[in-house]
Amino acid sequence: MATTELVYPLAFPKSVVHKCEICGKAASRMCSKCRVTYYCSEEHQAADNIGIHDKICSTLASLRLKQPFLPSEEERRERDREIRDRKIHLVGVTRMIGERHVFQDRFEAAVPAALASLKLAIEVHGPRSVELIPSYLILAEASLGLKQLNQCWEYLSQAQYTVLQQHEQAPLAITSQLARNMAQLSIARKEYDDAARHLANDIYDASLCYGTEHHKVAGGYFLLGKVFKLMNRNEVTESLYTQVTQMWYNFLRRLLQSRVVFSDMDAILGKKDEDDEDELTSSSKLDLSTEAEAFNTLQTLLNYRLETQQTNPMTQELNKIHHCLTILYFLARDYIQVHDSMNKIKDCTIQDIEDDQQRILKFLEQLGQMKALMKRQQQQN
């Protein structure tokens, strides 16, 4: 945990004004570890530490400290390129952490992460770039989760304005996510027709960007199912939720069948992944935000199925959801939960699930044998 050091504004030159990382007010304290991040209060420093700062403190120090003079212009350009690349990487990291906070309903923690990504994106791309929109959208989702609907609308309006100004440069992935966030705000306002319209735009753009069966499209169908449920059109919700389950089921099974799941064994054997030989494209890897979204979605689907089980028993759908959760726990290396989730699959007639279970059990057995062998060798030595 980063510690605090008090600072006094009058001690700095007139041209130097340090502002709070969270609210932008005049700072009265700073992080004593990196010494480049400032806050107006202990509360805001604590919020930033919980949300993002503890994870990027040392990196920020290397980016914000004054750089030494280099005599060669070529050396300076190379250093600037390196700093830019590191900032771009940090934008991605802070956004991913912010998204994970949102999917885990940790909305207060998501705000500092999104603000950090926004500031870094402005430094790299400028204040009017479409590259800023993902950060605005995370801030909007966090504000929505905190029931700050007006603040949510302000962030979405900024994102919308940027898209209109840079329409030809706005990627479909961004316009899709913007439409999804607009739909979430409409749901909160109980404007269900508007929400359905936004989600139609979301699904259309996401399908063009990723393909109609991609798991990133599933989020639009999932929210659309929620809208129809709120409108008491349960037959449509039933169909959409079934489709969402199948999309995540297909995606997670592909992950299971890849060699990504053997990372534990590879680590023990000292192997490293070769990017050129990786059969899994970067778009299908299970990053932290995707993992959090999957858990959130599947748990909601599971609760829905359990609630409707008495009136509409669908054992096959329940089995698929439990199997998806089994794979997620397996990928997260939570092997105790793997067995618990696997045991909830009842009367399964789907061969895919049976084959996957055998694959998981075989891997866990091999991993246990390998660890036992290494432990014996260490004791002998």
The other form holds:
Amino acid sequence: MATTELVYPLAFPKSVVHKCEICGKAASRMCSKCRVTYYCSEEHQAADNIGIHDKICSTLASLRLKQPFLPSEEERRERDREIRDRKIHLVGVTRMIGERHVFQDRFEAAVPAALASLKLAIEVHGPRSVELIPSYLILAEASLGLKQLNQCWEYLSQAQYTVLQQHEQAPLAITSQLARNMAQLSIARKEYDDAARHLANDIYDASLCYGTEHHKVAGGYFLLGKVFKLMNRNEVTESLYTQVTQMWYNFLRRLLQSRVVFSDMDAILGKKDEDDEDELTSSSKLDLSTEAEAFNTLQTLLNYRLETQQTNPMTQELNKIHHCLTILYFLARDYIQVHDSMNKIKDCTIQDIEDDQQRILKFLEQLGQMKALMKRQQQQN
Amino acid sequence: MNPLVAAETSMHRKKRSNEIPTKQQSSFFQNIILPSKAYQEKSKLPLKQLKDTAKNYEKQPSLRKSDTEKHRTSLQRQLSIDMLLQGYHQSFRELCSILQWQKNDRERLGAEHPYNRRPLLDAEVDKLRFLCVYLNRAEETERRKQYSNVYKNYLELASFFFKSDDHWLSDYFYKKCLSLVQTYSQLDSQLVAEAYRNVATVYERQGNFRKALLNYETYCKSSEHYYDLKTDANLQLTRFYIKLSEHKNDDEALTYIIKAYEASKQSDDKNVENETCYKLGHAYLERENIELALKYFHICYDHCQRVNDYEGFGQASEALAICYQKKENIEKVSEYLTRYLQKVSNKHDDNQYARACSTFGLIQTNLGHYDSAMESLSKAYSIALANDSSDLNRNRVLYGVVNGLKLRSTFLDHINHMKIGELIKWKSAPLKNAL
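Could you please show the structure of the form predicted in complex with its partner chain, as a counterpart to the form predicted alone just displayed?
Below, the chain from earlier opens the complete complex, with every other chain and molecule after it.
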């Protein structure tokens, strides 16, 4: 790799032993950009780079550097607080990247990301805190994807033990996510009753936490539908999948309505997504992991509908799914796919879908016009 | 046998039969020796029982994870999880929303409202279970598209909560029945009509008269083909119109009573028709429309005669008498009243008789026939006094009035005999003095 540098373990000071980021063995290579990340072999460095290091290289440099001594107590406290805040922020970022990898089925890349988030979280919160659990869950999902069921079980039991150790009730969002992952493990092990039980717990906690119509609960319903399908109770699956479609549909439509209003200039000037997200409220953000989850879910639902179309044609449901995909492509600025997806909708009787399509088309037109205008101006100058 | 084993088993097998009965023992024995450990060791259970208890304990099935969870969680959580496990997610969401709705309502009403004293729904086990069971059934039947069964399930829920006085829930479910009926129009029209009736009663109880009226009218229309429902609909409508007319005044009230009368004609219940007719007559009388009033009172009168309804007959006769008196048709008045008196006196129904007499007396007073008035009124008064009826005060007053009126002529004569001149002098004297 271009950014690698060889280091010699014997050259370090006496008590300092640098360990590999991934496996924890004695390190012989170092990333030359940030100079604080160590690896034991080329493969590990490559894996980490793909997974997470690319994105957080510079941030890590400033965080892991040995801090100079500051004379006053206040300044030291300030600095410590600042570092802690940055670490917390970084934990969030790494988790999201890890979740995105998981939803896009890149499990090997997810592991380094999750590990990084775990290490940072341990530094910030301590080894037994509830805050570590989401990182464990991402690790569990990744190992499930890599078909290492025992490893997954270990991570999940660690998480569950942490929950049990708490004196007060752990936050419902975390217990719900934990239950969901345990259900996924049970599905992989073909223990469908256990899976159903875990999912019931998950849905209950998520409903209590977010409200019964929130899109986060939709994930639980989706998995429950899958379980019932595997248990051959298809009418339940049918009704559950309809419910999931409805929830995502409502959520995405709301997002669309808030987004289409924002100024066209931002799109022209080509500002990146991060700036936009700071302006909008969190309810109208579509963060990376939700986006990936939505894609995944909608693809599966689409396949299911296409399968059952011969026996039970529900064209309106199909149209709804296509429309959700349209909105997703639009929010991801993938405009070619938008047109493709809109063309797949046939015989649509739902007025709302048609309204939305009109809005999207108008927006795209305006976008085209502005771009043409900018080009002309540039040519003049 | 091995001596050690023998010793052990003998230690366990000692029984109490060797001991002296407690009452005859000294206080030393009772206080020190009986509670001591050594004594208790001596009287342990026999070996067989010990072995059995161990075996029985092992035979007990250990609790599975789901059972331990059941002991730890709240009822709401347990029921929700059961519902979700069976796949009834709509019922779960309904349950959540109902409980949340109740909590929000409570918060909104504040801490002192009397509703707060009743327990929250999630604390009442039976109701919660009932609710869950029927919600599940409704969802199941909805999935199978048996919409009449869905309707029946919701109806069950509504009537259950109506009986247990949880009107907020029963109203909600009645309205749900109605919306179901309105969306899926191929249901049995009898169910449709009933749905409208239930919702109309809901609105009436809540005091929302406009909507209640709408629903009662729709009920009427939709129950055209079913005889029972049609009569019931018309009766309800009649009752409701009369209620409306009581709340409003002037012309609107009149239109309502007219509508009530028409509705009562549609239903085949003659008594109700009669009553409405009577009310209508009175309404016209209040508005001084004597012709129409007379017409309706005559209808009442004839009907009561046919049916031999004495009280109704009495009321109708009275009313007719008042009308004719207003019209100053004296013969008719006395005719009706005498007929009334005759009919009633045969029957010896005292209250009716008293009423009849007092009415007769009143009319006679108005006409100036004080003697006959006095006769009847004295009869009325004595009867009322004897029976201690509610009309007593009225009769008293009337009797007093007629006595006074009778004496009025003598009083006037008396005054005429007095020295008017002196009276006038006396009256004007202070004026002079003041001046």
